[in-house]
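There is one chain below, alone, in structure tokens, taken in the form predicted alone.
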Amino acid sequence: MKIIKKTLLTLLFPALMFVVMLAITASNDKCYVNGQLIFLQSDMPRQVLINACMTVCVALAIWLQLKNGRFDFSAGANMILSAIVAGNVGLQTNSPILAMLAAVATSVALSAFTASMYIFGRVPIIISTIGATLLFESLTYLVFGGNGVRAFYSTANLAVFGRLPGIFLPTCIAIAAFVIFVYFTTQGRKGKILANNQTAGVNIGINEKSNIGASYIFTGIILGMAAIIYVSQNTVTPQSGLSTSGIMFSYIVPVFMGMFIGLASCDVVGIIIAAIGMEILNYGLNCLNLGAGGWQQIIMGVFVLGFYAFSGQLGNIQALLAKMKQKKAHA
């Protein structure tokens, strides 16, 4: 019964999101084409899954560092630069597998560089990752003539990892890398101690430097998977002015929502479920022609604030309901 209860609680968010968006789109005349509701078209599950896979990969990379008490601003720049390298390698070799390997190799190398700035430079993590972001963005204008990648995603035999069912391979690898590090490695378990109390962790003998290095290696693997999916779905252009941080922040909502949803199961499941729920919301907004621009940001912002207001007051709400139930029993 506990397993069934936890499963139902975990699936509650995407189910509610589907019902809400179905009701909203069904009441709007703009969401009908030839008398059929766009939201219920057969393309909906496919599009939600494709978008959710990308979101899961980036969200896991962000959460792996947050889980260990660090926020990495360079994740977006890492992903974009790795995507450019992977895309050009794929175009030159006509091999999506070599493109994926290039994405992972580049991302791991960039992540190791970011970690070394913090470990050996003794620079605060925020300064280290912002500096790494600026460096990686400048490199996007230097590698491969500064042309980015334009034809990779439109080449069917190369873009297999951005479409079903090929997209499941990098997504599963990213999930596996996260689970292995967090739940099955000593460094993953030590990272929890350092995140809760860094001084105490170091005092009991935990080597913070090796922990940081290991966590960034696994983060690089996950970001490499995100990069191959990204280049398989988009034209990738050089970036500047910390614009890659905006790309990263666009995927951060499922991280915090997944933390709450994951209370009923575990954080990785929470992030996956949160990503699916958010993509259902995005699909509904697209049906309403609100999927881009200021309105989408406003709606997403209001939704996230409402979600956190509810989750923050959940304990008080439960206490109030219990009190009302007790009064009713006495009556």
Second form
Amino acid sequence: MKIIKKTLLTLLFPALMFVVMLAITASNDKCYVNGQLIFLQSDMPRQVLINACMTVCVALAIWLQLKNGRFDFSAGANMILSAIVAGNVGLQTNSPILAMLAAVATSVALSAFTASMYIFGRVPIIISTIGATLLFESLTYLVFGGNGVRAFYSTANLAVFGRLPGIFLPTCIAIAAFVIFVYFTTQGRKGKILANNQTAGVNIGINEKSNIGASYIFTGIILGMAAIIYVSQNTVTPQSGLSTSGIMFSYIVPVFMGMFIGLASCDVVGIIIAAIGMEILNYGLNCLNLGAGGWQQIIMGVFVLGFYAFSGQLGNIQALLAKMKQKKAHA
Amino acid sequence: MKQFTKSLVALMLVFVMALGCMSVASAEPKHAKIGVAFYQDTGYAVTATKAYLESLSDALNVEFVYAVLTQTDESANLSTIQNLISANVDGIICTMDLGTNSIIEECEMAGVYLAGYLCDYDTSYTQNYDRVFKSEYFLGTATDGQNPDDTTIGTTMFNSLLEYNARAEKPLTHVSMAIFPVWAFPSQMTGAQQFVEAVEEYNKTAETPITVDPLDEEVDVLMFSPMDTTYFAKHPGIEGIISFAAGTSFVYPVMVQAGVDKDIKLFTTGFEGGEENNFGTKGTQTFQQNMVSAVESVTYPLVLILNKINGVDFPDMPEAAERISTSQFCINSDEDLDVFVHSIYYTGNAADAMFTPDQVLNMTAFGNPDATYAGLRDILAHMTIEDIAK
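I would like to compare: after the form predicted alone, may I see the structure of the form predicted in complex with its partner chain?
Time for the whole complex; same chain goes first.
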């Protein structure tokens, strides 16, 4: 019974999203082509799944560090640089598997570098991750002649991890890496204490350094998966001026939503469900021709703000409801 | 006596040196430093242009410095130009018409010449003609393809479609279009209208008529961001997309993502690398036409600036600066592609350029007294796929 309730609560968000977008698109003439509602065509689930997979990977990488009390600005730069390496390796060897391995190897190495800067350099986390971002971004101009990767996504036999059903492999590996670290390693479990109060955690004998080391290795694996999906879907050009943070932040919304939705289950499920819900919203906006530009930003922004405000005020709302119930009972 | 001999020797030395200097001045071009401000910092066109310019630097005695402009920020562009001026450049080749009013003012104050490349300067041409094109320091621009008042791209696209239909097993009978907003690229709207007219004309006599989906203001106008994923749902049954907007960057990735790249053909502009794998009869056969401007068209602004620096003008130099349409490489078959991959645009190797340094020197007024402006313009009109050396 409890499980059913939890499942229903978890699925509530994407289901609501679907119903709302269906109602909005169905009442709009723009969304009909030859009398058919385009929101309900087979294209929808495919786009939603493809986009959600990418979002889930990046969101998990951000959340893994956040959960351990750190914010990693370099995740975006790490992903872009790994994607460039992976793409070029793939183009030269003509093998998507080697490309994926290259992505993971690069990404883990870069993550280890960021972590060691923090551990051994004793540089505050914000400075070390922003420093790493700038360094990785400059490297994007130096590796492989500064040309990025252009032809990878368009070569059908290479870009299998950017399309259905191949995209599920990196996504599942990323989810598995997250679950293994958080629920099956001591470091992951200790991370909870560190996130709540770092000084207190260190004082009761938790070795923060080994937590950092381990968490960054797992972040590297997850970012490697994000990189292989990214390069399988996009042209990757060299980046500068912290623009990779922008790429990273474009995937951050499901992280915070996932925390709230995950209250009914666990954070991984929350993030996956949040990503799917947000992509349904996006697809609906696309049908209305609001998929890009100012209006999309405004609608998204207002929606996210409303969602956070609602989740933040949930305690008060519950108290209010309880009070009303009590009053009713008295009456 | 010894003193006198010494003085004499010194005097002779000075005389010889002065003679030497004079003779150098008359034979060799003056040393010049030219800033080149690109619209982006990487890509085939940028790499190839740099390679081409560097290959000319010895023969023309020019040193090049590079900068990158933004596509949205006027003041950032102005400060990029100011930085170039502070770096002591004598002339600037600019690829963006954004903030030109203040840029030309800055150039006039510093005595630095400005000329355009891969840019039609349409905003300045239509709104500030007197201020910009009549300025002593603005020398003209080589447009990326045809000028807006001289558009032929719609006809070119239609011809490519017919050529494809003539050789294909399954001719395309249903296509849709994509353009950038009119305020930014008026010529694309004109091109789209041209294309529709050409199709209507063709349908009057054709056995199998071609259907063009009418231009949908909301779906088909790309706001400099990739096409909506719902484009294909909104144009059901299309077999080809005619993208006047840079389809390689803004249409093709979406086609791949939506998994329609095997079923729908793309006719577009902008070669970025990788298209050759899916061009014509190769790979997924998505690309059936691509158009790019030859990077050698940078010769036009370069020659005009160098003439000014060397103080020699063409006898037939027009009074006000001009914008010149350049012919483009139109690649619409496997054969064309095979030729194109030998151009400097694709290889980035200066040895593949259409002009050698000596030929370029010959186009200048100071390197060749018989050179004319009409001659320079004429050269720009002959940069088609047939002109690439195989």
